[in-house]
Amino acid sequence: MKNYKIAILAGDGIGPEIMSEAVKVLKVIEERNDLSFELNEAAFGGCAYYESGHPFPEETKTICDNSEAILKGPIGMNHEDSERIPVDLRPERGALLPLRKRLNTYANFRPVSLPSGLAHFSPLKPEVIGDGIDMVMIRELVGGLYFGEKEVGVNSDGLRYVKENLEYDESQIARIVHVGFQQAMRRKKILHNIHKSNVLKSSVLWNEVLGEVSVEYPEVEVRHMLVDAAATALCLNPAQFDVMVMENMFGDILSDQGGGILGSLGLMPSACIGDSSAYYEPSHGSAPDIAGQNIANPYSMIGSVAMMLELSFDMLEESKNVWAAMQSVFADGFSTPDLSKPGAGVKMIKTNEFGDRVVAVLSK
């Protein structure tokens, strides 16, 4: 029997309660599967940083370092928990960076699905979804801005004053382009190349460096498109994008941005995938406004399992049948507060509701 070591790193507001829901699918993966799940909860977070003073502890890094994968819930506090944490302590500067930096999860993958039957949530017009939005996002994690050198300061004219560094060497911007085409071979073969290049020089090496892999992929169609131009085209055309590639901030933005086509990103798990390491997380937040109601829908938390599932474990069948059994919900009419209003048509569930409806229909 196979055994799997899972570090399990609930998070903060609606993580521990989306987490719990994600445990459910696993339970029953395991039940029909020759394997086994380890489960390791350890801390991280802000919840973390309030139980020890840091927000990724050692034993958490120890738990993670030694587990096949990692699945992980949002972080975040409130504005009045974050503002008592050190700046460089809070929890995506001291906890989400350094695990990434650990890791080496260089490229995150960010799938933004609308099959027909969820376009109801779309705040896009149905003539502008058609039959469904499917792409995935594939960015860039460990470099770029978010990485590079920081400096605060005062000036000599008594001015403060602010320098980051956006920072990328050929060879971190080729092995995330190859994921791209990667995945580009496996999908319509098509891959557009998202950049800024008629205004940063880092765009411009990055082109060159996508246009030298390219010989490398010479099926797959190239179609370069300025990140602006990028927002607009989500909006007005969701439909020709397949497989997206782009840089660290330009991801975290269009990705967010994939969400609101969606109509939340509620509905967007994500994975983030290193050489030897991966962890899997939703792409929202910890919404500490509504912590503790059971009224977050799990739907992202489970989609990373599925997607966990697949690209950790490569157990493809199981991964389809959990975005089945989670689509399937939707489609009977059922949906938690978070994502829907009173009146809009549907029966309102709970948290727990929804992974107890995933779980009876994954069970059949």
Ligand code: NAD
The other form holds:
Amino acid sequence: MKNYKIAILAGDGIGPEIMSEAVKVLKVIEERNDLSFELNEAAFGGCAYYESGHPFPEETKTICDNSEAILKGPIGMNHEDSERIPVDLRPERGALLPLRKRLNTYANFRPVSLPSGLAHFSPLKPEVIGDGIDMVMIRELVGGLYFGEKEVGVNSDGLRYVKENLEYDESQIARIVHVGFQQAMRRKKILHNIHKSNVLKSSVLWNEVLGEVSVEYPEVEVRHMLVDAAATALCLNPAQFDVMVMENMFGDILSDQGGGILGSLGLMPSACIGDSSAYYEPSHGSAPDIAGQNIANPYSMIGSVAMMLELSFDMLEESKNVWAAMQSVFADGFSTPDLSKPGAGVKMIKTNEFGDRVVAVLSK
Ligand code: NAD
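Structure of the form predicted in complex with the ligand, please, following the form predicted on its own?
Shown next: the complete complex, the earlier chain at its head.
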């Protein structure tokens, strides 16, 4: 029997609540397939800092290194708790970015998807949303402004200053645009290249490299769009997008907007893929405003399990089953509180009830 080791990093805020639901789903998949999942829990993020003094402890690194895949909940604290941690040990800087760098997970897949039956969750008008939303944003995850050299100091005028570098070399750009083209080949053969070449030299190089790589994919139509225009287009005509590729910060921001047009960040899972490692996490943060209330939407975390089943364990059918089960719960008239206002004619359910219903559908 095949045994897969999975590191479970539940994280902060709503992380443990939504991770419990994801684990329920993994148990169902394990029970009905000829395999076992060895789930190894490890501390990561703000909770790890408060427990052990470091947000990414050595023990967690070892567990991650010895796993076939990593399932990670969101990390991060509210503003006040964050301020109490030294700047370089705060969850994102001290744990999340080092995890990405360590695994070299340069390709972040963020599906922005709302089948037509669930279109009522979107804040967009029915005539805008049409048959639903179905696109994938591909975000470069280990380069750019978030990883460039930083300098803080006081200048010769006595003023505090900061410098942050946006760095990419052509190989970093080429490997992520290849991912974009390959994804486009599997879908509609349209690739939106999101950039800011009217202002940023980094985008000029990005576009040059993309042009060079494009000759290997003659069937793919490339459509160039400035990132600011793309932000508007996502609201006004999301149906034009199928696969979008972009650098790290653009992808961070635009994918949150993706959550906005779906109706909630709680509908945004993601996969972070490198040449030899992968981890899976919701696109959103730890939602401290709703933590501990059993009202978070676990779709993003369970969807990350679905992506892990497909991309790390080659279990495409089970992955599809998980997506279908989650969507059927909503299609049956249930909603988590992030997606509907009270009185909207839906049956409101809690975090754990959503997980239980997904498990019930899967177990039928
Ligand atoms: P957030 O994504 O945590 O929350 C934004 C809004 O979306 C909140 O109103 C929240 O309640 C809601 N939301 C998010 N996920 C939800 C879910 N599953 N169900 C229902 N509602 C949900 O963003 P924030 O408040 O700006 O950040 C909180 C913390 O998370 C910060 O410390 C931030 O740095 C961190 N963060 C971490 C990650 C990560 O771990 N990859 C990503 C983004 C932000």
